[in-house]
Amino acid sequence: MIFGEQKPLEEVEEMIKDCKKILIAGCNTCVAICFAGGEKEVGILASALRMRAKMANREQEVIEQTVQRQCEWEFVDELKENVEKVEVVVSLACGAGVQAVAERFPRAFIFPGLNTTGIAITEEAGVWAERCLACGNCILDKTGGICPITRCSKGLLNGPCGGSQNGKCEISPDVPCAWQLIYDRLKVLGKLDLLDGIKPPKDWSTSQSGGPRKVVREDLKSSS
């Protein structure tokens, strides 16, 4: 899932301080799972902003609305009525959702209420850990299902660096060495032969260095 964290209240307040009517728009999918941008979080942020406005004797109306996803037009369109009523929208979606709303409503100011962090798994209640950089060229078949691009602090493709000690990364004793994890996993699977040979430099053209990416499925496109 895509995960993120809400921006500090003071930062959001600074964005909207000169506006009299604001829409807080939530997204009830990824960012709701990590308790950053779902309906509950929209309500909490809206209440906090109303309280801050009252304390500052600032005339400000805050409207709340949460849709299922802000990255798909059919759900974004549900925001239309409220978007047309306000001066600014604070989106509690990921960066893709914020941009989708801005693209759908080009005459509206859309501000981000979250800092999007990455693609993660839930390690335990209240703990989300990044696992994928969406590089566009997955090599998990060669590394035992453990991504060195994401989990190695240096993104190394051919084993650990000299800073790895006792299975830990040199950046912190709390960070496991990705290549130690890969080795241990492949050993259990009886697939250490996958580590033979030198892997060539990564082709980053499939990643962001090749420009904004797009997937086109001709078989799914409308014929109209």
Contents of the next structure:
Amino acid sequence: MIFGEQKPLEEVEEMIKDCKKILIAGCNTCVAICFAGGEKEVGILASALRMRAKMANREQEVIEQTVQRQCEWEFVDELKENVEKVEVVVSLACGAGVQAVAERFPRAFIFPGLNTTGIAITEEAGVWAERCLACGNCILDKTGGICPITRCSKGLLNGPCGGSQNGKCEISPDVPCAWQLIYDRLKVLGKLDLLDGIKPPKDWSTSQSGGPRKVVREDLKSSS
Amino acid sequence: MKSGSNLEKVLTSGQFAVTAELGPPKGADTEVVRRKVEILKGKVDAANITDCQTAVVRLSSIAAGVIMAQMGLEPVVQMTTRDRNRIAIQSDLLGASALGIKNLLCLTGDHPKFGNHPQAKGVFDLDSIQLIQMVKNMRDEKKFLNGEEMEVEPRFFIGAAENPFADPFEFRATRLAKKVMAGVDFIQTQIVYNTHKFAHWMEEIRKLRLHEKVFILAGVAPMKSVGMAKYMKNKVPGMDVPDEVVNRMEKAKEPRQEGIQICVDIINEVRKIEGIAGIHIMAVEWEEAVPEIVERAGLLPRPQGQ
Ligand code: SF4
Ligand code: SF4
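Coords for the form predicted together with its partner chain, given the form predicted alone:
To see the whole picture, the full complex is given below, headed by that same chain.
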């Protein structure tokens, strides 16, 4: 899933402080699972903003709406009525959701309420950790199912570097060394031979370095 | 000869090589470089010039290397993949070669997190092994990474670093084998304090016969104080400082002298290990210690005018 964290309340307040009517728009998919932008978080943020408006003697109305997915038109369209009623929309969806709302409503002001962080798993209750940088050419078959591009701090393809010690990455004792993880796992699998030879430089043109990416499936496109 | 550098000549003629390290200044002051060159000149066969070591912005390694060479001290220019992508690196290599640089040390580099611009975007387009391979292909095949040919190739004696004390220990020799496969000519190791573990690592190296394919220079560094010993032991990732070294520093009346003595003792010990072709003295910001260490280790005079 996509994970992220809500922006500090002060930052959101600063964005909207001069607006009379605001919509907080949530998304009930990824960002709800990481407790950052689902219906419940929308409610909490809306109440907090109302309270601060009151304390600062601001005349401000905050309304709420959460849709199933802010990255799909059919759900984004459900926001139409409320978007037309307000001066600004604060979206608690990921960056894609925020932009989908902006694209669908060209005359509305949209602000992000979330800092989108990446693609993660829920490691345990309350802990989300990044697992994929969407490089566009997956190599997990060669690394025992552990992504060095994402989890090695230097994205090495021929790791580990000289900073790997006691299973930890040189950048912090809290960060496991991805290459130690890869080594251990391949050893258990009896597949250490996957580490033989030199992995050539990666073709980054499939990643964001190649420009914004797009997938087009002609077979699925609605015929024009 | 691959590059015809002094370091290459010393090593290929079978003489025990001595290299040192020179940290360029945090500013455009060439006097600092000149002063350090004067200290090291004639005492070592070549000196590394670091490339924004620990991700701190410093005078460029190529520029400082050119100043060194003009003054008669052969540089080993360090090049990391942290700050440059494949386009910038290849361009800088052509430039370095055009300016007469003959030794190159290929590194991935310390993470920007350690440096003075932790907000920087780390590049890491290549890793050190891929860098070695690229430099070798430029030199031996006259080819850029994309396969395009060039007429005049950069000729470097290619070095790399290796840390015998990093994990997983059982994989370290295999990883060095990859650097050899990639085309490295010489290796400078991480600073050795744990000579026992180092000897064990060299055993693994000899099992793979890597010492016959690459010149291995053992890294050493004098400590100034017990505080430094403890810091290295506990805070520097990838360092292995045994208690006995810390104890020696603790008991010493003159810690600096003891630090130098420990360094000389380690040199004498690692010299005996089969497959060690030289030493690399890393006394960054204490370059003054190098002449004394080299002298006390009986490594003077250095081979002249090869
Ligand atoms: S290799 Fe690329 S696509 Fe696969 S997990 Fe890593 S970043 Fe994601
Ligand atoms: S210590 Fe491990 S995870 Fe960290 S940069 Fe080095 S190889 Fe990558």
